[in-house]
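Presented as structure tokens, the chain that follows is alone, the form predicted on its own.
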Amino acid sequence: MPYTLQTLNYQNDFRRLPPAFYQSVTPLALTQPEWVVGSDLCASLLGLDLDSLQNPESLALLSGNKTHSQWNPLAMKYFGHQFGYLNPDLGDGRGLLLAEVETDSGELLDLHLKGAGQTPFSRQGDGRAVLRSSIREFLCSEAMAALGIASSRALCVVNSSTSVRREEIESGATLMRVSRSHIRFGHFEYAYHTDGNNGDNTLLNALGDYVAERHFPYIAKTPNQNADLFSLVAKKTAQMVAKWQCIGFAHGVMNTDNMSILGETFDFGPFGFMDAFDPGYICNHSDHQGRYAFDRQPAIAHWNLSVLAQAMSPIVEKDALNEGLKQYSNVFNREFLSGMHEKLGLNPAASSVDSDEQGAEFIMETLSLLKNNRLDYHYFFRVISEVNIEGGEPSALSSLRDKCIDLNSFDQWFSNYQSRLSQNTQDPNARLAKMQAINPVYILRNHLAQIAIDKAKHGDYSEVKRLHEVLKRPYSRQEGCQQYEALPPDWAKELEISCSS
């Protein structure tokens, strides 16, 4: 029998940590809560009946009008390096950890209400989220999960008649976020700087023990627990960022307080999936220096890990931290090259022409082709995953060629590609099937999200729901959904996304 929001098995596990890591806060109610959209796949993680969330009692809980008797809401305290500068004045400013849900399998999942009102860490903000940003996070969280990229999840969005001022007056909303953890690199920074003032490592040790016991029990209480913890964080972060680069995703605000300790995509704000390939793509128009541009993400993740290493230095030996940072680079390089080979349908292990060095050169050659010809990233890879080009140049590929500015560069690349495929021992049909399983038909392009948001602002949530349904199956072409795989219109280039929410 599925659970309801009222009958889930709740725990308050984060409160095992010292009180310095949090403050108790009661959610602030939204007026006239209204259901927008929910994720059946996220609900299934909790064993939850999604339809039950739309009843008045559940809507009251989801909008801060009521608090469950087993919830003990809190706002977390942490530090963070924001755009490269340490900010000690951080914490959950508009979201609350309500409780953890213990699933039937024994896993603990955080239930986090975003847009729940002011906390001690709101920094003069109103603590609210708006409908626009809540829809974007909902769609992207669930889209990332469907793409196979580690991510926090989104259970539902609730709108209201509460007015919130941003660049204009917008409606306040809440998003119920579900995650295996809300602990960030910034938690360790906070513990490090606070412990330094106290002259001991009480908070650092407590945090390291908690993360290991809850998320990596196989290393908990071992002699090398904290060193192994840093190594695991580095590895998982490398895997996550490699998948970002392969799928063409830019996070936009890779501050250390937005980096999950579990290597999961986290804190969605001014993110963007690239249209025309541009290595220097900046999705956040507030990022004037391009610190978090697409091609800088791997280096920024390494920089953030170095900050985490400093924070953990009192409880982990220097050599172990350096080894973890080295592992990040090795894992990222391996995962990225492997992922790009898979996108191209190449199997370097089975092909002498694709040695590590030559394979990397061809990937760079491919990306240069995309950049120089301003080709759409997702369109390019989907086209080459749907046509058998070993023996010729089908019409779909001809259409792709016609979109090039420099036809000679495409012809040269195509000839090189065919040569590499000729060395491939895979059956062509099997190769295409594998390529289609990792090169999506549908991606959350900014203009698609904007169309859904514009309708939602006028009370029509149908496009949000439909787009969510399409993105749940990104690799399979769906009947009547041609508009979701079409190239973006010209006006999409003018869209600007900022941190404001």
The other form holds:
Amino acid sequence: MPYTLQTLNYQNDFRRLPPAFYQSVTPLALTQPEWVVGSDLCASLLGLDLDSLQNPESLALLSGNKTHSQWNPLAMKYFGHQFGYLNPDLGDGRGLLLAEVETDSGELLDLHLKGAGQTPFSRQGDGRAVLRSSIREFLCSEAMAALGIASSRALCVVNSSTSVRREEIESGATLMRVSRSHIRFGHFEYAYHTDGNNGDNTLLNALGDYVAERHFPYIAKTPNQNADLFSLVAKKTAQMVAKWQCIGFAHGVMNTDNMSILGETFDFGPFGFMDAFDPGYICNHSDHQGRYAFDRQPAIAHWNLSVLAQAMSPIVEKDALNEGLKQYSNVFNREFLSGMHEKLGLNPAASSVDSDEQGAEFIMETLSLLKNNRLDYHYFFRVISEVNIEGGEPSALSSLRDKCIDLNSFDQWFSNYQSRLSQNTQDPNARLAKMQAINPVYILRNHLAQIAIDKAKHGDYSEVKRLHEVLKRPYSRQEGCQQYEALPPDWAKELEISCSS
Ligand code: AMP
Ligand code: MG
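Switching from the form predicted on its own: structure of the form predicted together with adenosine monophosphate?
Then the entire complex follows, led off by the chain already shown.
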């Protein structure tokens, strides 16, 4: 029997941490809650019946009109480096950890209601989330998971008649975020600075113990627990960022308070998937310096980890922290190169990637071809995943070649690609099948999200639901979904996504 929101098995596990890490807050009601969209796959992680969420009692729980007797909602306190500068004035300003769900398999999953009203950490904010940004987070969390990239999840979005002021008046909504953890790098920064003032390591030790026990029980209470913890975070972050770079995803606001301690994509704001390939792509219209440009993400993650290392320095030896940072770079390079090899259908075993300098060169040549000809990133990789070019002419890829400004560079690339492929031992059809399993047909392009949002703003949620359905199976071409794989229209280039949410 699947559970309902009323019958799930709830815990208040985060409250095992010292009270300095949170404040109790009751959600503030939104008026006239209305169901927008839900994720059956996320519901199934919880063992929850998705349909049951649409009944009035559940909608009341999802919109702050009611609270459950086993919830004990709290706002977390944390610090963070925002655009390079420490901000001690942070914490959950508009989202509450309601409780953790203990699933039948014994896993604890956080239920976090975003848009639930003001908290002691709201600063000037109104504690609300608008429909537009809630839909973007919903679609992207679920799309990332379907692409196979570690991410927080989204259970559902509920709209309301509560007005919220942004650049214009918008409607307030809630997003129910589901994640194994809401602990950020910034939690450790908060513990570090607070302990520093108190002259002890109480909060850092408590936090290290909590994260290890809950998420990495195999290192908990071992002599090297905290060093191993840092090394695991570094490794998982490297794996995540390597996947971002391979799929062409820009997060947009990689502040340390938006970095999950589990290396999961977290806190979706002005993110963007690349259309035409541009390594300097800045998806966040408010990021004037390009600090979080696409090609800076690997270095920024390293910078963020060095902030975390500083925060953990009272409880981990310096050498171990430096080793962890080095490990980040090694894992990132290895995973990025092997991921790009796979996208191209080239098959050096992951272990030999390090020594495959020619392979790395060819990846760079491919990316230069895309950049110089402004080729669409996803379209390019999907086309080469579907055409058997062994022994063929460059015209075999005419749909790409015709889009190139510099035909010579394309023909040169094509011939190099063929010669790289000729070193492959695998059968061409097997190669194409593997490539199709990692180069998506459908991607959450900005304009697709925008079309769905524009309709939703007029009360029509059908396109949000449809897009979510399509993105659940990004690697398989689906009937009647041609418009979702089409190249972006010209107006998509003008779309500007700001931080306002
Ligand atoms: P973000 O840029 O979304 O990661 O948010 C940075 C900080 O601002 C976090 O502490 C948020 O909780 C807080 N915040 C963002 N929007 C609001 C809002 N509308 N009301 C209150 N706090 C907010
Ligand atoms: Mg944030």
